[in-house]
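Here's a solo chain for you in structure tokens, the form predicted on its own.
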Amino acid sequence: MFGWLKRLWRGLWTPSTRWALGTLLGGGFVAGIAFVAVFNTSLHLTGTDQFCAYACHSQRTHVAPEWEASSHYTNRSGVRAGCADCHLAKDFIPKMQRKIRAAWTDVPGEIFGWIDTPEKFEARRLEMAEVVWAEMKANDSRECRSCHNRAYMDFAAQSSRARESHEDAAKSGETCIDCHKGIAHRKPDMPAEEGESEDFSL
């Protein structure tokens, strides 16, 4: 019954009479380097602004329109935060989860039409925001902090308001995340719960 597992695993460790030691080491290494050529291209790739926010319906009509009102996209400064800087962790391991996640979640969102109307689309929106805070709680807001670090924050700069929040953040241990929801797209309508922490969008 399992007659070609034995065959092939024997052939697996059997030595080749047709191909030289050096030849099949050599074409390994080749397919090796072009493996990891494709796999980074597609990484790459599939983790531009171009992809995420333009490629799919969904993103295009419901998502893009809102980071291209937000700060995050057009500001005094200049520098845009892309939807890798805040959804793609620059580690491997937490890109290649996050990566996975997406698979499983948004790529089935968009071929089985979970999504793609407006209305559909505001259907799910609490629960997909949810589940970005929960994982940006869970990591500190790492993304977050990939630009903003408040170790280099100017206090003194800030208005009284933000001065205060950030400091009393640091003392709490709370993340960037508990407060500031709704940066880049619209914050979805959820009932105010007790102790919640103030929300400052932008």
Given for the second form:
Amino acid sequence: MFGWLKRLWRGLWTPSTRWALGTLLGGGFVAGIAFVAVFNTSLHLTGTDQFCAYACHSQRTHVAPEWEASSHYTNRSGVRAGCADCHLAKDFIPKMQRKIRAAWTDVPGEIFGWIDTPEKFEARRLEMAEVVWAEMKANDSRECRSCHNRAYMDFAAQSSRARESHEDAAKSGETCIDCHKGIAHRKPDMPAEEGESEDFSL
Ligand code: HEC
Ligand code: HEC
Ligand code: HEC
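To complete the pair, please output the form predicted together with heme C; the form predicted on its own was given just before.
To see the whole picture, the full complex is given below, headed by that same chain.
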């Protein structure tokens, strides 16, 4: 039954009598380059705002409008934080881990319609947000820090509330996401003890 598989396996490991080694190596090289090109392009395309914000229904209708209304979309400085800037690591390994998780959770969510109506989305918003918060807490708000750096903050230019909190944070070891929830999305409704005391969302 598996005779063809055996033949294929054997064929793969038997030296070729028909093709010169150079041809085989050359072919492998070209195939390798083609693979890397396709891999890189898909990695890039699945990390653009065009893809993340607008390609699928749930993000286009529920997520994109909130982001578009936030100061991370347009602001006086003209620097936009796109979806990937906050949600996707820059380094290869964590980036791949996030992509694999997206393929595992976000894509089926879209396909099976788990979050395709505003009601279903709201019902799951807190659960989804908690995943993001846990991730950002664990990596010390790494993606926020790829743009914001406490060391470059002009505390004198900040409100006294911001200044005091940022100075305190240096001592207490709190990280950006501990205080700044809901900066690009509507903050989920949550039990008082989880968010009220630290509600600095702007
Ligand atoms: C791509 C760069 C970038 C990333 C990533 C980023 N920000 Fe920002 N952030 C900005 C810019 C630009 C502004 C607006 C500055 C201005 O007002 O001119 C801003 C504004 C803010 C403000 C001011 C309040 C407001 O909304 O007006 C807070 C708070 C903030 N960011 C927190 C965060 C946190 C927390 C993260 C991580 C979850 C983060 N930022 C990720 C660039 C970024
Ligand atoms: C202990 C809580 C706390 C932590 C931790 C914290 N912030 Fe803030 N941040 C605040 C408060 C409070 C404000 C002022 C909000 C207001 O005035 O409404 C603020 C304001 C800001 C602003 C706006 C400043 C302005 O003058 O408009 C930015 C940008 C910001 N934070 C970025 C960050 C980033 C990036 C981190 C992580 C490196 C961080 N914050 C960590 C509490 C915190
Ligand atoms: C400035 C950083 C920032 C940007 C830009 C951003 N997000 Fe988020 N995102 C967060 C944070 C932080 C959370 C955790 C919940 C919260 O605090 O709002 C989150 C949560 C989410 C959630 C879970 C549901 C929810 O509302 O909490 C989804 C889905 C999501 N983001 C998708 C996107 C997409 C798609 C884009 C681009 C259109 C985007 N995000 C842009 C920071 C960002």
